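Form predicted on its own, single chain, as C-alpha cells, below.
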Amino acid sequence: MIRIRTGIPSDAAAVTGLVFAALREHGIEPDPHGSDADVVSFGKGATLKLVAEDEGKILGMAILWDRGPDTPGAYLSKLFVAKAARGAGIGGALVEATIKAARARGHRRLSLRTRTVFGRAIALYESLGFERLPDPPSTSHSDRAYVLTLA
C-alpha cells in the first residue's frame, strides 16, 4: 500500500539515490553541489518534504518551498518517482498532496521549473490545471515553467 508521507532527515540517501537514477536515466548529470543540493540535504529549509513508500521503501518524492514576501506563492521543486513504481499514480498523489499543503498555507500560486524530457511529468502537470509560463532563461537548469492558480 502506496502512503505519502513527510520525509524526514534519515530519508536522504534513499531520495538521493532516487533523484540521480533519475536524472542519469534522462541523459543528467546530478548537480550535488548546485541545482540538486536540496536532495543531499532533501530539502532542508523546504516548507515540507513528502516522500511516497510501500512497505518502508522509497518510491517517489517532491518538496514544497514557501517562496517568501518578494515572490509570492508556493514552489514545487523535485518530483521524482522511480522507474519500476512510475504509472501507478505516486506521481500524481504526490502533486496533489503538495497542492493541498500549498493551500492549507494560504498560497494562490504554485509554480514549478521542469525540462523537456521530463515528458510524463509534464503530461501530468497539465492534467493537473497547470499553466505554461514563458521558458525560463537558457542558463537555468530547467527549460519549461508552469503555474497553478490555487484560489
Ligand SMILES: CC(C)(COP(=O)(O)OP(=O)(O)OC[C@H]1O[C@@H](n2cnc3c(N)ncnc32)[C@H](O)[C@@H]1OP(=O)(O)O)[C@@H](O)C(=O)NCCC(=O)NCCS
Given for the second form:
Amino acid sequence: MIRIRTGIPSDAAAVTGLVFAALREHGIEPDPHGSDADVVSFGKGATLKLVAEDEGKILGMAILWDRGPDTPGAYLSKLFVAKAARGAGIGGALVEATIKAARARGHRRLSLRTRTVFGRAIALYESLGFERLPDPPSTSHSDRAYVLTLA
Ligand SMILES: CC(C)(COP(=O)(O)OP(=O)(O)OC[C@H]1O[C@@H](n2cnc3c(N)ncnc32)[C@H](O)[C@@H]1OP(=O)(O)O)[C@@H](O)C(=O)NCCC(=O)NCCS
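Take the protein just shown as the form predicted on its own and give its structure as the form predicted together with the ligand.
Expanding to the full complex; the earlier chain stays at the top.
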C-alpha cells in the first residue's frame, strides 16, 4: 500500500535517482550543485520533506519550505513521481499533504515555481486551485509561478 511519510536522510539516493531521471525525461540536465541541490541533500534546511513509498520503494517526493522567492508564505518544491507510478493519485496526494502541512504551520499562501514543459504538473496545480503569478525572472530555471491561497 502506498503511504506518504516524512523523508529521512537515507532517502536521499532514491529521491535523487527519481528526480534526475524525470528531469532528463523532460530534456533537462540536473544541476546537483544549483537548483537541484535540495534533492541531493534531500531538503537540508527544508521545513518538511515528504516521500511516497510502496513496500520500501520510493515512488514520489515533495519538499515544503517556510518561505519562497515570490510571495510571503510557504513554498512547494520538487514535486516528482516516478514515471511508472504516475496517474495513480500519488502526485495529488503529495500536494494535498503539503497544503495540509502549510496550513497547520499557519501559512496563508503556498507558492511554487515550475516549467511549461511540466504540463501534467501544471494541470494538477490548476485543478487544485493554484493561480498564476507573474513569471519568474529569466535568470531562474523556472518559467511559471503559482500561488494557492490557504486562508
Ligand atoms: C506532475 C506529477 C508529479 C503528477 O504526479 P501523478 O502521481 O501522476 O499525479 P496524480 O495521479 O495525482 O494526478 C494526475 C491527475 O489527477 C488530477 N488530480 C490529482 N489529484 C487531484 C486533486 N486532489 N484535485 C484535483 N485533481 C487532481 C490531476 O490534475 C491529473 O489529471 P489527469 O489524469 O486528467 O491528467 C508527475 O506527472 C511527474 O512527476 N511529472 C514529472 C515531473 C514534474 O512535472 N514535476 C513538477 C515539477 S514543478
